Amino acid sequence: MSIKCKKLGYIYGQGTPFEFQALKDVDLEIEEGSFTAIIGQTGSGKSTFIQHINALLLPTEGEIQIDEYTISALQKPESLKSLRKKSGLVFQFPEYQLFEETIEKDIMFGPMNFGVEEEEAKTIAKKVIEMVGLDQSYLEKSPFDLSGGQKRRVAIAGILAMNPDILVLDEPTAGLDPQGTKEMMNLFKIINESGKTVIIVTHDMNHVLTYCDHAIVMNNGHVERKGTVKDIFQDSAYLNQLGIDLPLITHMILDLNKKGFHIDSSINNIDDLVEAIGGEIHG
């Protein structure tokens, strides 16, 4: 499921004294099956943009095409419901998505809303709760008795239960400890490798380098740059200018290269870095 934007724009409070243009002339294509990071400073338009991918927000200018759907300022799909099954969005604050009395009912809600029978929905709930690292005993608990990190896992499980073609995640590891963060990012990578498009908004450039293949840089409502993660991170001065921190391993490689090494700045794991350093020392 490809995503194409043509002169996409969005204005909050249009026609009021509080009018604010959050997106301006966004021309963009996100390839089907990619793992794409959207990066930029707070207020750059990242969260506004991703809410257009499942039509939570409708453009005030231009259009966005998602597979056979075209959503524009002048027209929208006849049925947004079917689009929202194909494109699942996990909000930055998971408590906004949780509302049922038990976790099981919360996870079942999506599939049953799209016609899945109750027993099948229960089976799906048992499967996806374990996918996000929680055991089946959680299904009978109230989602409001959970920690912030657990709520995030349940919110993700509710989206996975609908088996979307596109998974959109807004700061998905916020509130998780380091081990939980690693588990969730590995899960998103597995989902991506199964053929699904994964789009992640994150301020953690270490995640971008380790897991993503493409990156989009947003600034003041515009898409400033787009390309492979390797290409984006090669211009460290540009990212620093925007206040975007480089991944720790990239910082280390750049520091080593200043001292005379010639190490590929696209290396994204410590084992490969150690091997590259050893090759230069002993080569």
Second form
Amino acid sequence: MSIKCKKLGYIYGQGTPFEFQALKDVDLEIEEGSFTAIIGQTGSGKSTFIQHINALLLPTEGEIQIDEYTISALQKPESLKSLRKKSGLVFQFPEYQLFEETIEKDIMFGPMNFGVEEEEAKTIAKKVIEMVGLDQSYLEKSPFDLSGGQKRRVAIAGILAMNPDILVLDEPTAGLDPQGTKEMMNLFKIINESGKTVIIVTHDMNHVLTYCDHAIVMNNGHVERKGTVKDIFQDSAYLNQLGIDLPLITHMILDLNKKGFHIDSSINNIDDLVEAIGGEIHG
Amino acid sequence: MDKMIEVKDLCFEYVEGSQTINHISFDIYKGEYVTILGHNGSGKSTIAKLLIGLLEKKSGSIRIHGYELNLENLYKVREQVGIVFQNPDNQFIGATVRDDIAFGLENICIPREEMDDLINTYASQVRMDQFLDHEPTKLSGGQKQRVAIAGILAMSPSIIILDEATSMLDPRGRHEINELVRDLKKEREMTILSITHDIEEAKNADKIILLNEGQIISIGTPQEILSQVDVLEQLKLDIPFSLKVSQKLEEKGFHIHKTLDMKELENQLCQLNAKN
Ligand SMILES: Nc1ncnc2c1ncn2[C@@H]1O[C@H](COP(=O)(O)OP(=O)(O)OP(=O)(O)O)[C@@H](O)[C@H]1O
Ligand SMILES: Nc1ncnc2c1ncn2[C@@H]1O[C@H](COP(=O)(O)OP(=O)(O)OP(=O)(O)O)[C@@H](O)[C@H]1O
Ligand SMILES: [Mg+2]
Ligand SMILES: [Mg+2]
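One more: the block was the form predicted alone; return the form predicted in complex with the partner chain.
Complete assembly follows, chain above in first position.
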């Protein structure tokens, strides 16, 4: 289930005086089973791009291929339902994803829309609400009477309930407390390890380093770089110029190496970092 | 010193018996930068809404710059407090970014001829000057947050409440806005109440209020609060990276002075390295 884009472009308000080209000439491939991060400055086109992966936006130029589906500016598919079952998107603002009167109904909506029976959808709702760190008592509540982080969790639960092959997440940890962030990232990792493709937009480079294998750098509507996470973080001068911080771990390693340490700069977790530092001071 | 925010024994519930805010008290002085840390649903945004009179308290008292917050004083209080909401879409009114910022300025009776200057100044400070004619709701997530912040800063309120106002900004944007806010605090003695989940950001506060299930657990300096490793973990929070590394090194038997300051930690490590 790879995703391929050829000369993909998107213009908001095409043909109006307000038209705005948000994506241009995007050529790339996202491999099946990868955990890919999309990074880049505010307004670089990340959200616009990923909304093409479940056809919430249809290209105004070029094409995107998702498995057997080809969507192009010229050829719009007749039905998008089965594509939307395959590829689930959690929005940047969870508010826009919540609409039912109870959280249970909200979560059940997706699965039932794709033909799951009511009873089974209820069972799924019970399971996924706990996966996102809320207890079952929340199911009866209104999704609007929640805190920001709780809304985010419910929006994530709603997509998990559909068990998509491609999980697309737009800043899924913005607004989550530190423990929620860690639990959710671990959950996405487990989902990825079960064979699913996970695509995440994030400004947190620590997450990219620790959880993702590939990264795509967007700038001004273009894909500027793509590669393994290791490769992307090797070029700190480039990232700095884009205003992207290095992960705290990488940053610390580069600092220490400037002062006489020799630590492998591709280390991606704190335990390995501490191990490496310890090894050197022991001598 | 002037007390800008004075909260005494405040209680609030959305649903009867739920005690969302449970007997909290705290003071914030003029020119202070205070951060509230707490898990999802602990009551942070509720406190912010109570402070601007958007929600009505059940009991206790709130004073803003000396004024008791009640119906009579509501307008006086709102004049002093600017808030950036967790979801910026909840605060846009204007059809364009320019109008949106102008609307706030009109409200506080800034003369027309001063407006353009203010709008341009603050829009460029948040790097949104190229977007003045765009519709606020048709911006990217980070752009919306930038505009929401510019709109509040332009009004120069004496107190600013930031409810996760930079949660969707790119790293540089986040540093820039934080710096901007710190400058305002210094230059104009603005009082800042910032709600965030970013522990690294909380290190820069004068004071941290630690909230758990609607109750204040403790109030103190970053050094005091952020070094309580077990407490923070129990409250579903995190400790700063430099502390995490120093703690893990200590567990391995190294003599490390635990610090919130990355540079200081690195210097210690270099000294240890040099001894070998
Ligand atoms: N509905 C819309 N109508 C017109 N322009 C839009 C619309 N949505 C986004 N844009 C513009 O398209 C560009 C790309 O926006 P997008 O939301 O894809 O950015 P992003 O990379 O996700 O940014 P962020 O990190 O801030 O979320 C921005 O300049 C934005 O102003
Ligand atoms: N309109 C509402 N009706 C009923 N309960 C609500 C409402 N809004 C919030 N709550 C509940 O009140 C509690 C506190 O919510 P609040 O929004 O203050 O949390 P918060 O600390 O800001 O959390 P977050 O970090 O997720 O933004 C939560 O348990 C939430 O579910
Ligand atoms: Mg976005
Ligand atoms: Mg909140």
